[in-house]
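What follows is a single chain, given as structure tokens, in the form predicted alone.
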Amino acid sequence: MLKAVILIGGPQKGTRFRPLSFEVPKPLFPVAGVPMIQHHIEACAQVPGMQEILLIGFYQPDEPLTRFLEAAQQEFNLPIRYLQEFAPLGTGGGLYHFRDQILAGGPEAFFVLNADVCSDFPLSTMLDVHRHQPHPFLLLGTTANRTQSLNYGCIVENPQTHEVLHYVEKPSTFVSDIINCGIYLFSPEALKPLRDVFQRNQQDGQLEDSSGLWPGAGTIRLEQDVFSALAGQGQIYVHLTDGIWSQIKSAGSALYASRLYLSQYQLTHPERLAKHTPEGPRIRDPDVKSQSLPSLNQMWFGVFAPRSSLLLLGNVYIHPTAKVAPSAVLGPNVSIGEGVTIGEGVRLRESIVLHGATLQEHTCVLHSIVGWGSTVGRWARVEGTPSDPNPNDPRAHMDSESLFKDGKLLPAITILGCRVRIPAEVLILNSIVLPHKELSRSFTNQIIL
């Protein structure tokens, strides 16, 4: 039997995603039409014998997060529990903390994820090495560039064994082109470094703390304490993917991973993406200039249409709730929620469109996230500037983003918090706009406090 283990952090991490985490945490934002662990769940469900996901974190166990849990037990078929930590205990510290729960029923190995990590999750492929070869610890690596390998943790490898005879997290010089992709497979043996290293803390907090009870002794981190003490001594391995990967550490990442993800979903979910129907969209080409358009008075998602139907480029999801007027043009790369308005002659392009929005007539908005319950006015445009990898180097990755630079706010995609509104005919340009404000003019490079 195999198991799966969810780390999810708690509301102390994530201060990159805000002003998008103060509503949901951040492992139930919505990526890609649902919840960013939810493609974990999914890619740890249909791994053969997996019976049991634990997520470790130290969120408060809310409405939200409770919901989510009961209705992927019953999409899965699975039990999926949430595992509180006492305090923030690093990315080892809670399974060594859970050990007895992680290990309950004698599973031959787990699988342990990031949540903040996009990616195709090659978890049989994993396990079909770790099966022909097992070992206590077996990491996912990818490759990036000379600059960007500094944001992750390096790996060298012996190209012939694949054995990691050198772990540094963030070194401060080239390393290696091999990354730490955030998904490993563990034997039940590897939770033994990690009570080496708590015995080993516990020691050191006793000579700090003469009453014994150090707080830090649990607080446990993968890859300084364990991989980079144990690379070179046959216990860790790397298995190279050239899947899709990134890192989901603030708002403009989330919007990339969106795009990868829908771009997954033509191969592994496509009655996700929203298709031509004879009731329904035309679906073109964007290389097509033009195509004959259908018939009037079309219906799609219960709006009849005064022209021709809607007009959907590239990879989109349209929640089954969402109402979107046909004479929108969407896509490519854009997600909408539940219960969303789209009204007549709107462009969406590259964005996330979030529960409850409504965007007006002939609105544009391109490379933004659209929060919980906002307004964008008739003839307004909210823009942003992508951050994206280079698409010259196939081992790019997104950057670790900086707000600011010499003081100034540098380009970056245009974010709406919860229940914003934006006036007509008005410019959002490269702009972040904390929940419940309503304005009355055009901003451009602001923080809209």
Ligand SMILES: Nc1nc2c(ncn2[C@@H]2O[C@H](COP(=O)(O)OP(=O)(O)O[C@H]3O[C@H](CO)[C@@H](O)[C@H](O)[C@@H]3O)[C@@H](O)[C@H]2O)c(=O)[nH]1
The other form holds:
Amino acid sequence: MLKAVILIGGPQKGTRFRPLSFEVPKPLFPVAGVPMIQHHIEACAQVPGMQEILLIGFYQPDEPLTRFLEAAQQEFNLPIRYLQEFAPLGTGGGLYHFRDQILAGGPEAFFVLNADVCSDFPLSTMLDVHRHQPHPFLLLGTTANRTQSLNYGCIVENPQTHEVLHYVEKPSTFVSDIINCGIYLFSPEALKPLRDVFQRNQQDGQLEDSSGLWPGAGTIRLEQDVFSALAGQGQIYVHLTDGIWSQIKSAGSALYASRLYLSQYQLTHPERLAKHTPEGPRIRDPDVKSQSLPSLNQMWFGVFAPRSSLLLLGNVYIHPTAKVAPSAVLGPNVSIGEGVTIGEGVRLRESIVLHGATLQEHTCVLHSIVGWGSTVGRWARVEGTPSDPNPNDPRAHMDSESLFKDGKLLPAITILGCRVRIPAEVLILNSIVLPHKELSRSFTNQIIL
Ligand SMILES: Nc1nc2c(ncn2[C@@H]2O[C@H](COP(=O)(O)OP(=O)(O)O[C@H]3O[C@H](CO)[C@@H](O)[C@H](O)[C@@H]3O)[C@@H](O)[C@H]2O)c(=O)[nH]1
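With the form predicted alone done, generate the form predicted in complex with the ligand in the same format.
Let's see the whole complex now, leading with the same chain.
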């Protein structure tokens, strides 16, 4: 019997996700038409023997989260529960705090997944690896280029045995091109080292409490306190994947992740992809060359799907309740949410349009996210600049995307927060518009507060 834990964090994290995280908790932000963590849950539910999925975080359980959990339990016919930390306990503290719940029923092993990653989640393969040679910790790893590897946990492995010999979290100089994907398979023994860290922290915490410097004795950093400390002791192993993988830290990376998942739907959920019909709307075939998919993904599709199948469908998700005019042209990489209205002659590509938004006739929306209930007036153009990984580097990932460089706002995707109103015939370029703004003119390269 198996279980899975999804680390969903809490409200003060995810600041690079603003203004989108104002409306729903980041783990529920729709990526390729479904909440971000639904992709995790779907992958877990497919592993034979999965008994329970636990979400651990420090969000107050609000209505969207409760509704999501109820719907997911029904859809996947599995217990899916939210366990709330009393304070942010770090990536390992919640696992230790809720150890009794995790180990209840005696699981053979449990998966631990960071919520803010997009992946094809090769969980069954990880399970095979674990069953073949059980160890307390199995990490999923992928490769990154030298510069970008510094933004992740870096792993030095023994290439023959795949034992993790050395682990450094976000090093300041190059350590290894193998990075931690934030996807793990732990055996129940993995909780013992967490207990040791907890007890050590308790003692140190008692010493330091009086100075007020101690962040919280229950906090455990899985990466530094456990992986770095135990590397080279025969307890941690890595399984390398060349499947799709990306972090979802910012709105730009959510759009990129949406593209990866929409492409993956051709194999996993073809029914979720809109098909071009004579009655319209016109679903634009993705032009593989100009789409600049990173070669990692091209490799992946090369292995699993004939390239021709990429050309048949336009990688567009349309919620069944959305109203799309027949003359609209959509795709590639477009997700249209619940109750959205798309007018005649609209052109939409590389964009996410959220719940209840309206794009009036002949608007053009490119590389943008249109927030819940926003309206874009007719003939307006909303456009952003993609910050996709370098397509010529097979090991490239999204950059960590700070908004500013040398005091200047960097060109990035355009984001309209919720209930923004864009008038007719204006241009909104490379801008972030905060919720509830009613604009009256064009804007370029601005954050509109
Ligand atoms: N429950 C809970 N979850 C947390 C907490 N802090 C973070 N998380 C969750 O843990 C995951 C990791 O978050 P970060 O702490 O922001 O780490 P990171 O910068 O994303 O780096 C981690 O992930 C990378 C892969 O995406 C790894 O490369 C890296 O080594 C590390 O594990 C996210 O899903 C986040 O929501 C906490 O206090 N409590």
